[in-house]
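Presented as structure tokens, the chain that follows is alone, the form predicted on its own.
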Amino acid sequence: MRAWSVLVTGANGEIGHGLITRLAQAGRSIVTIDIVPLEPALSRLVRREFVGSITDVRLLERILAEFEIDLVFHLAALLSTRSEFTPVTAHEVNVEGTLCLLEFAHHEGESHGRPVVFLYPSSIAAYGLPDLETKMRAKRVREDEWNTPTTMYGCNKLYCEHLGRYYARHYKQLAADTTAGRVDFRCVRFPGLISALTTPSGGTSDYAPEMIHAAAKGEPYACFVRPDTRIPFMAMPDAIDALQLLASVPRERLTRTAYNLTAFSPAASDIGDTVGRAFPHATITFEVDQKRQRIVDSWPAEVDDTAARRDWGFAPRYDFSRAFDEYLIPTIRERYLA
């Protein structure tokens, strides 16, 4: 019998770097898909690397024939900023690609008679508050509130959350012999993620890591949001912990298919002050990009992650101080001293 394997899509991205390292440490057999080859340090950790698109059905059929996949981490996506410039491409990658992966997981579940656990990282972009006054009044937003995203990326993420719930609970519900449940879909709605090991990629929440990288390089930084801007964030190690923990929880303990996560919600000025103390010669200014500001203002200042803490024991290790003082700033500083 072939050994069980984990499939990671978008493996060369920010989350993929940390996740593959953790999975390899746990002894998992890893299969990856990305449109670009993995970095050598990552490639050595995987059993099989496929270079290609998640929309390539023939590629997925090949993996289906060669491997017994029991766990999927579907990380591949066109991110928020680029999705606004190319909305049709974003839909093709983010929605049609996810649909291909859900079908793949369903067929895997049918072939070996066991549900395939499907981990899907969604985003606070799935929310859409109409104005700043409403955002301030909303306080800690729950999963089913303000689900009216204003970006293509947010629309894609929210719809794919619904697709996953459909495959898990309602798939072909009018068929004589329904086969719902072959996909055990589990979704986390991530806040802004900050990694010390990868460079920011121009995402709408990347002003936080961009400040640190610019300061560490001795370059001035003009923050594109107001000093009082506040959204939830999380350090990347906590994001990896959350994905692994949710993947391991028995399905009967889960009351939802999509869960909010959060760790800290600093104002942009708080981040600037912290970076300034660590790098006294840093030059951080605020030059608001009104278009990007409107997007960030449509996201909650805080989210309610009670369900994740209750159902599967989510508990981030890094608060604001620890994330910056112990993880982000020392690691990024070392990167540019090397």
The other form holds:
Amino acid sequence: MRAWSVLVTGANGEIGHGLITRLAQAGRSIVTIDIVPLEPALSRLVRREFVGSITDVRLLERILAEFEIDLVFHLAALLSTRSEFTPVTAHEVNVEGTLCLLEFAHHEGESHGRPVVFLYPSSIAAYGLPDLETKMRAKRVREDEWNTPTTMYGCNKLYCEHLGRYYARHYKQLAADTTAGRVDFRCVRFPGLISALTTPSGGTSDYAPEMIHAAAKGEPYACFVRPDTRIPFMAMPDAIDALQLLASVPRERLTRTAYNLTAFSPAASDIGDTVGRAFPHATITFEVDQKRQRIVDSWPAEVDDTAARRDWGFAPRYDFSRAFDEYLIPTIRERYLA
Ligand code: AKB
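Switch from the form predicted on its own, shown above, to the form predicted in complex with 2-amino-3-ketobutyric acid (AKB) and output its structure.
Shown next: the complete complex, the earlier chain at its head.
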């Protein structure tokens, strides 16, 4: 019997934390790559941890030689704010790194004779609306609308969505022996994610999680976007559920390679008010950073996730109230009291 393993890149990041815990609970053998060592609590859950870069082809060849991987969660990325300061490095990690992983998955599929399911988190950053008026008029944006991102990160994500579709459907289409389909590429466009357990770094949707965590720690927070700023968000457990669900669905059910996902679209002031009620001593102010504001204003206020709901039964458990009342506030409170 083959001992299949799942590969998680960017394992030490926000999504990796929750995902590894869930995969371990499901009894999966887990191999990870991250540029920094895993936290001890996560490290204990994995079969093998590689510390290194996803662009290190020799490292990937080693994994190819040692493990039979049937599922990849490619989470490693530089987020939107960070990528604007280092666009060339962002391209290297976000695009060249993804290309290395797609090649890796293709070779894995070739060597064990069945497609490797490749889960790729894209983002609402793949959209680029030209101005606020258009954003307000656009309402629930569908996957193929407004694909004109203004950030390096958004350009990287959108391009990698296409790279994945290419590997899945058109790889080496002129070769005598066509080998497309060894990679079963499946992508979700995540909204801003909010975790109770970790704080993100380098993103532009970070104002929401930063506000909540700062309040719980008793620290003042100056929100860098206007109070009326609205983009979609999702609680981390729903993001992990979505990745696991999409990974498990029979390929015939999928009509697309990239799916929008959303759960709720609060204004920044709604988040501030809710946090203020939960932590009455919180000091939340608004000090707009015009440049970061422009990025958030180019992202849709709402996205249409009909395709994900229809094709593979995506249904988030947490709306805005439940996310705060049943997940974020109690978990964060406990975390900082401990
Ligand atoms: C970011 O802000 O860069 C990310 C994202 C929206 O993908 N959280």
